[in-house]
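Given as structure tokens, the chain that follows is alone and in the form predicted on its own.
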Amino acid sequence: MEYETPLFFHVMEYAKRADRDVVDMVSGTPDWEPPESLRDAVREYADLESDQFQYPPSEGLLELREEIAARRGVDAEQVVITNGAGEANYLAMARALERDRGSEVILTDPVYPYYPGKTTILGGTQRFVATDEDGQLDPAAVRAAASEETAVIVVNTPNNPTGAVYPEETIEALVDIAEEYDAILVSDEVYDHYDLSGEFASALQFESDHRIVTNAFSKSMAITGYRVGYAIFPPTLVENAKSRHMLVNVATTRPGQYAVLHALKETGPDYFEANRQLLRERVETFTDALDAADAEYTTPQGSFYVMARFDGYPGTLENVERLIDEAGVAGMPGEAFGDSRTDWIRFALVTPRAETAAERLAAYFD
């Protein structure tokens, strides 16, 4: 079996080696502050008794699982604390595929590249369904692609890379399709706090044994390095997921869980709204500059990515490297996300230098 190293790493390394100043718009790493209560909890943790530096329960600290469960309207036994959303998605896809219900994984195009990568690792077969020009997914196209071999349907809302937010009727229809084909809908909702449209709907709104919801605090609390995520499983699927988590990772960081728990309890909605407002302002500034460059672009309904298409400049790796060398801006090639956006380049608006990057792009393509 051959594994491909994600292009993210190649582009980031290329940008680091550049002979000029480069604005990094490659990775989705928030540049804003984490909640102050989280910093306080980290300081507090350093002075706890030594037993608090040992293994936590494998499925996660009970109090954190209970806090998540109360907020999401599920039982704490359904919640598994994971090493970020990355492991949560791995566990969800693995659990869906090991039911011996087929090996096909339905993915969107464009797609976050880690989902196809996980499909390969788990021995599944990829089947892609194209979204429309706004990144919206038509449930009828998913139903047409589904078959008796369909084990998993993976969606991400708000979406990376398109910024689309799937409305309630789309999510409800996807749950229905999963039930109809005895498949599992895996709904990755890691950007839920960055819904700019008011249209976000969680798959948890629909009671079903055929959906798993994954999430993490990496983006919402600007702590991608803490690796605290979670998956919410139906009762029928959770025990084997806990076993796989224990065998692969043993447990998730105890101090990270402690800090997240305190931040959940003590951080008000103003923190999250301030970050959304910052993002709205960056989207406006960045897209204004793309207008000046006569570029076509997506305006995100959520998450923090903009995809842009420049006339005569397809989104290949070679062109992204040229953009680094000649304009001093690093984005991700559209070809990294599938076949449907190969003319596009994705930019992450998680840098205080987003305006500088916009000015450079406008000047370069003028």
The other form holds:
There are 2 protein chains.
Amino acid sequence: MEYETPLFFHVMEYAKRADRDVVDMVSGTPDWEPPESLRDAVREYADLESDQFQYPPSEGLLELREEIAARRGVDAEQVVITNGAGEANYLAMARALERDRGSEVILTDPVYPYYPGKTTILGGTQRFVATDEDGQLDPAAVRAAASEETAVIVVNTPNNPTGAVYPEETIEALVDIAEEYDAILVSDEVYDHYDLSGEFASALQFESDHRIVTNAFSKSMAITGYRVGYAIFPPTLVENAKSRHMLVNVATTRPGQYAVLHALKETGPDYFEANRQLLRERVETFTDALDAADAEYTTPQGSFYVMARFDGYPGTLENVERLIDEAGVAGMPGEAFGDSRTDWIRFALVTPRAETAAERLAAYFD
Amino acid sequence: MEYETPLFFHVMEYAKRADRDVVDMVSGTPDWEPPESLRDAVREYADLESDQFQYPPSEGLLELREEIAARRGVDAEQVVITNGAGEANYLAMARALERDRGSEVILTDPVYPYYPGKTTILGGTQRFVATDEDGQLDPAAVRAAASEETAVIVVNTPNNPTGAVYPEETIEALVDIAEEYDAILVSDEVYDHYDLSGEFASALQFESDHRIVTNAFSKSMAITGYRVGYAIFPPTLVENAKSRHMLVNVATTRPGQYAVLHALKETGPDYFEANRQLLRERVETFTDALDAADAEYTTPQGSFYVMARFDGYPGTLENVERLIDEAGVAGMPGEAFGDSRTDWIRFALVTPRAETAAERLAAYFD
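Now that you have shown the form predicted on its own, what about the form predicted together with a further copy of the same chain?
Below, the chain from earlier opens the complete complex, with every other chain and molecule after it.
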């Protein structure tokens, strides 16, 4: 069995080996600081009694699950703490597929490449629905693709790679479609703290036994290496998901859960707003330079990414490598995100040198 | 789909809710201290640059993989850092099953209950081979059970729950059987630092493309909550395992990996020997009390566990709960480990009050 391994690691390696200085805009890894209270909690943890170094409950520390549940308006019983959003999405998709109600997984095109990969290891088949040019998803197109074979519909808002934020009507319609076809909507909301549009709507707003919401603290607290995420299941689906979580991972990092719990309680809205403001400024600088380079692009409504198209320079792996060598800027080939964006390159705005990158691109494509 | 959820959590909850003082001997959670250098590394980590809080490489920090590879005499490319031995065993069994060489998983009886559970979520079928009274596995019995349908043979040495340590000849024969039937031997060696017999043999001693070795720092460093383990694959099997690891978990805790790397480099053999000595003393105290209670038991050659049988008191869940309420000692029902040990109760020697428990059992069964 061959899996579709994401291209990220290949491109990052290539950029590292380059002979010149390269601005790395490949991966969605925040370059800003985690909350100071998170560092405090790590220090505190080092001196706790050794029983605090042992297994947490399999589904996660109760206090963390309760804190999340209170903020999201759900019951703590519905919350499973996972090894990042990665495991959360895996559990959610597995739970939907194991109901034996068909094996088709509806994904968007462009798509975050882990979703098709997870579909394959779970024995599902992929069916892609194209978004529009701005990355918006038309519920009518999803409905047209849905059938008795549909087990899951996976969406991501704010979106990686398009930067689209789906309006409330879209999310509501997707929940309706899931109910209509006895499918499960999996809504990956890991960029929810990076909604720059004010339009973000969580699938949790729509009460249903047919939607699972996944999230993580990886992006919101700038701790992608901690691996603390969560999934919120309907009561009818949660028990089997907990069993799979236990059988795959037993439990996830207790020190990580401890640090996140403290940071969650002690971090005010200013921290998150400051990070959004930083992103807004980078978006402006970067898109100004894209204008200067006569590139097409989408201004992101949320998440970290700008997709751009340069005239006569399709976003193939070969061209991305050439851009690394000749311009000193590393992005992700559009082909990694599906057939519809093979002409495009995705740039992640998670470097203090986004401005330098912008200048280099403007000069290179001048 | 229903999974066989381990009984551990149920029994631990029951013990916690009891009206009286209970010595908890349910779960294999060390009560001794982690290495001091591990705490030092956690302190140090709190002040690192924020880029150290981001994704590690998917297969684990290179320095940690190299350190493990050097100690185990393998190539770093063969090592995947996992979310504890739990994920390591999941990846190993999945890798063996996805070769499409049959779907049967040979397990021992008694068995560590996560293995049959993992078999089920991976779509395999279980076939049990009984061990002898001391928990030793006869390779001839495994050979008799093996066929073209055999995808995996899973063993655990030092063994949970029996305390058996398999001699070198057994491991060598199991590798041979795996090769003969194009199956994969998965050798879970998570208790290797708690070999009290001096007889432990790792499957790594026998060069083969048909064996995967799994391990973790959870038990050896008394950090079951950190979730840092590893699997060592033959070069022919490692790439797909890395892909699955990436698609399920993306990567595992970077702070945990950092702490383990430092502790691994800075912890001498004295730390591990002191823990073994503590266990030896507890085994003696506890089995002396079992003698006084006229119980049958196996003196463990390794791991943390003693299985005992009390006359007229089979190890059902009901009797285990009665023992909690009436004697103040919590063990695990033998039925959790398979059909052959339904008369037995497993006690984990990971409490400073093992002596109190022993006295209570002696008095109760007097």
